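A single chain comes next, written as structure tokens; it is the form predicted alone.
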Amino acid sequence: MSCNGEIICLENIYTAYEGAAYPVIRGISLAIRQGEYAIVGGPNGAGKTTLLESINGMLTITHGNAYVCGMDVRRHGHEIRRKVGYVVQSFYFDPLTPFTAEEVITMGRYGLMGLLKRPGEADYRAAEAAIRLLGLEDIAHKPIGTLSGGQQQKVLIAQNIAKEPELMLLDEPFSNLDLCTREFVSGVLRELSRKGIAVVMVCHAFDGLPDERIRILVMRDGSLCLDETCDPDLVEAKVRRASVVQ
């Protein structure tokens, strides 16, 4: 496998948590193009979140080569994270968190501004655009801790969109959303991919997907067991089938 300008290029990588006896990610090779929309599925413990953390330079890659946004993950993890939006799974804000939703979204710009610098006009414009894109105008000035889990989830997605990333990694972004909201957010992510931002999303909910062919990556025991593109109505069945040990 050779890298030809893909936004993600993994070549036979192994990833292990510090002190672990065995790697969690085992021999994965994967190429994701700019603007691609991909779903990562598989059973619990398959290594899906670990794959996202490896791509984002948060875990040590012990073997193989990994390039994200044109940079070597092992050498340039910090620089890569400035270019990557990463929405973590099931993050909740304490009710007393002293920030509004708008302020939390603007925090997505902090890595771009530099140490100890205050947001400028471009930062506020990016945050406002993300607020409009996710339809958060009505809650923008409410304390983040008073919002529902689904609203907080949308705020975190908006925060990462405000970052203006080259790549979006999302870990179960639909877990707190109803079907209607899942469909809306999925459409927003599809629009991002049409603008050239790659979207890689771990999920178990497959009923809010856009009406076009989807790339599915299924993991089992730390490895990829399926990598193909199919129509959205076939995604769930293919993921379920590939997740089961034959």
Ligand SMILES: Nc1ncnc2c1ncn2[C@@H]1O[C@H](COP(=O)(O)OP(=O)(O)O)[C@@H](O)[C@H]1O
Given for the second form:
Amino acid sequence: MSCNGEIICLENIYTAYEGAAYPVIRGISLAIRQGEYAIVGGPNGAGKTTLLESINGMLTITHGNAYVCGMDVRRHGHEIRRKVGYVVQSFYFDPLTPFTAEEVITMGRYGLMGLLKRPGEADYRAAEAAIRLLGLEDIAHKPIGTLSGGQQQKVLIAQNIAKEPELMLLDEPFSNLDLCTREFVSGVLRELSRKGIAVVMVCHAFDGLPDERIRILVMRDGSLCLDETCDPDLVEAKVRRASVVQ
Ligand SMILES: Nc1ncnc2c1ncn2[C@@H]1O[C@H](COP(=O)(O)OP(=O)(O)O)[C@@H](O)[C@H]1O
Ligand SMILES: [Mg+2]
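What would the structure be for the form predicted in complex with this ligand, given that what you showed me was the form predicted alone?
Up next: the whole complex, starting with the chain shown before.
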């Protein structure tokens, strides 16, 4: 495989946590184009979160080549993280966190702000657009710590949309959302991908996905064991079959 302008291009990468005896990611090659919408499945501990953090330049890639947004991940992690949205798997807001949902969403712009580090017109506009896109107008002025887990999750997704990323990585973004909200949010993400933003999302619930063919990546034991595009009604069975050791 050779890199050809894809937004993510991994060639046989290995990633190890500091001090660990063995790499968690073992020999993954993957190319994701601009505007692609892909989901990542596989059992707990397979390395899904580690893969997202490798793409984002947060972990040390010990072998192989990795390019994201046209940059070498090993040398430009900081610049890459400015262009990549990352919705983390676990989050917790203290009930007394002194920020409103809108302020948290505007924080998505911080990496893009100039030297003065104060939000300007464009930052407020991007935050407002993200609030509208996810229908958060009614809760935008509430303190983040007083919202439900599902509302907080939507706020974090909006924060990353406000960042106007080239690539959006989401780690189990549906874990706190009901089916109806999952359908709505995955539709919003599909729309983003139509506008050219690549979306790579770890998920376990496949019933809220857009009703169209979808690329599925399945991980097992640090490797990719399935990478194919299939009809929506086959996704669950394929992920399930690929997740168990044959
Ligand atoms: N910070 C860490 N330090 C060392 N090992 C870790 C760390 N985080 C995860 N691991 C290990 O890496 C493997 C993959 O974990 P993870 O990527 O979180 O899996 P998944 O997201 O698929 O559930 C697991 O064996 C886990 O124990
Ligand atoms: Mg995980």
